[in-house]
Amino acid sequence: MKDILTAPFVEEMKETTANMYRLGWDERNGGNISYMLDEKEVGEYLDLDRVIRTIPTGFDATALIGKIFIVTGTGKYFKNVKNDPETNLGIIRIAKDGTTAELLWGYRDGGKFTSELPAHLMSHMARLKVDPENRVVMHSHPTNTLAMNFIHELDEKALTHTLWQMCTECMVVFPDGVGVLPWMLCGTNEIGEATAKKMEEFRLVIWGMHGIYGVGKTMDEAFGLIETVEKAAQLYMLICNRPRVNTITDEDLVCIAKGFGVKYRKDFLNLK
């Protein structure tokens, strides 16, 4: 069998976690990440029989029977994942009665999953019904997001089309724009139900005064969402206080949207 730390999938996790921590996007231990795995690779690496301990997962995840996730763990801080994954990351699999997860290895330290991984669990079920390739949910507080949160409309149409103006790129890899909610208390059923809500048609949701969701089929995809709303709140930031003299306009937009050939929000533009 082959050594677990040299899979592919821990890799990943090493390397994107220490990217988010790098870019000041997961202070302390804030941030957590789920990766849903391929059983067949993992099984290269694991024996699939042997469960360590079964630990609840406070929340009826019934539709993930038998999914395995790589799962940053509670209380652990990203810059350390690279050197200790063993003991910052845990491998898991929903179990048959769906509230309990297995843990197939990690979590050295007798730890356990992100407090978050119900929100995870139910955004993963939501985006599974809209995109079956979906493998990728991750939560981080950009720090220019979150600034632009205290300063600006907490409005999915207002603060996309905000942030669509601030670079070209932006419309070409958020057309389906950003969803937003208000400030809620984190760590609970409430606002994993509400987040998985908006990711029935969007791939980021804002925490209002918190952070940021984002999904993909991949970690790249999901990594590159928050990235470049990231980039887009940082130029916000730095022209909010200043008059602007040029701008990209609705028609810009739609320019951007046809020439890429990409599906976008037109109730998110103002066109007449």
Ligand code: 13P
Given for the second form:
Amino acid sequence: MKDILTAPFVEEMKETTANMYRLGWDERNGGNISYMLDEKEVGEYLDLDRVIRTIPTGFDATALIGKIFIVTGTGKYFKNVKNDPETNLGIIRIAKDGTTAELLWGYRDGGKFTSELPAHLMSHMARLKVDPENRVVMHSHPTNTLAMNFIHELDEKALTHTLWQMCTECMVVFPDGVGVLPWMLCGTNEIGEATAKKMEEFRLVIWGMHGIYGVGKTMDEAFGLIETVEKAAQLYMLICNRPRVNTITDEDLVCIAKGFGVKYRKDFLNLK
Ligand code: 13P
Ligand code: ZN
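In place of the form predicted alone, the structure of the form predicted in complex with the ligand is requested.
Now the complete complex, all chains and molecules, led by this one.
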């Protein structure tokens, strides 16, 4: 059996959490990541018949029975993952009942998966229906995205439009736009269900005045989506209280979409 601490997926979790912390997106225990793993690959590092303990999830994830995820721990700091992955991360498998997680590795101090597991697993289920290759769900509290939430309308058409106008590349990176939820109590099945509903049409979902979710086939895709929204939000925060002299028009946005051959949310523009 190979040493799990040398596994590429553990390395990816270490690197990504460190990057997110370095960028100021994940203060204290803010943020969480779940990453669906390949059973065969995990089997090279762990005895898949050895369950350390079982933890009820409190919701039904029947569609994910037998699936294995590496997930950040609740209350754990992203800044600490790199030095102690076995305490701050865990590898879980969804048990046959669909409502229990079998711990295969990690949460060494007796901890458990993120309190946002409902939003994560429900989002995995929703995304797998539209993109069978989706593997990653990422939640974070990026500073400028959050700041913008307090001064910009929390409407997905208006917010997406503003973000698209902030950098030329936004239309290329997230032509499908950004879903938006109003402020809701986090850590509940209700916010999980609402997030998953949005994930049927978006790869990015803002939790009003809380943070953002990004998903993808790879860690880079999910990270890159959030990073691009955060960059656009930063530009917005830099210019929002100054007179606007120039702007990227809707015609320009169409030109970008056509130039890069992306399918975009036409209803999020104001063209006649
Ligand atoms: P956890 O520590 O349970 O992952 O929660 C952090 C968070 O961002 C809640 O939304
Ligand atoms: Zn959060």
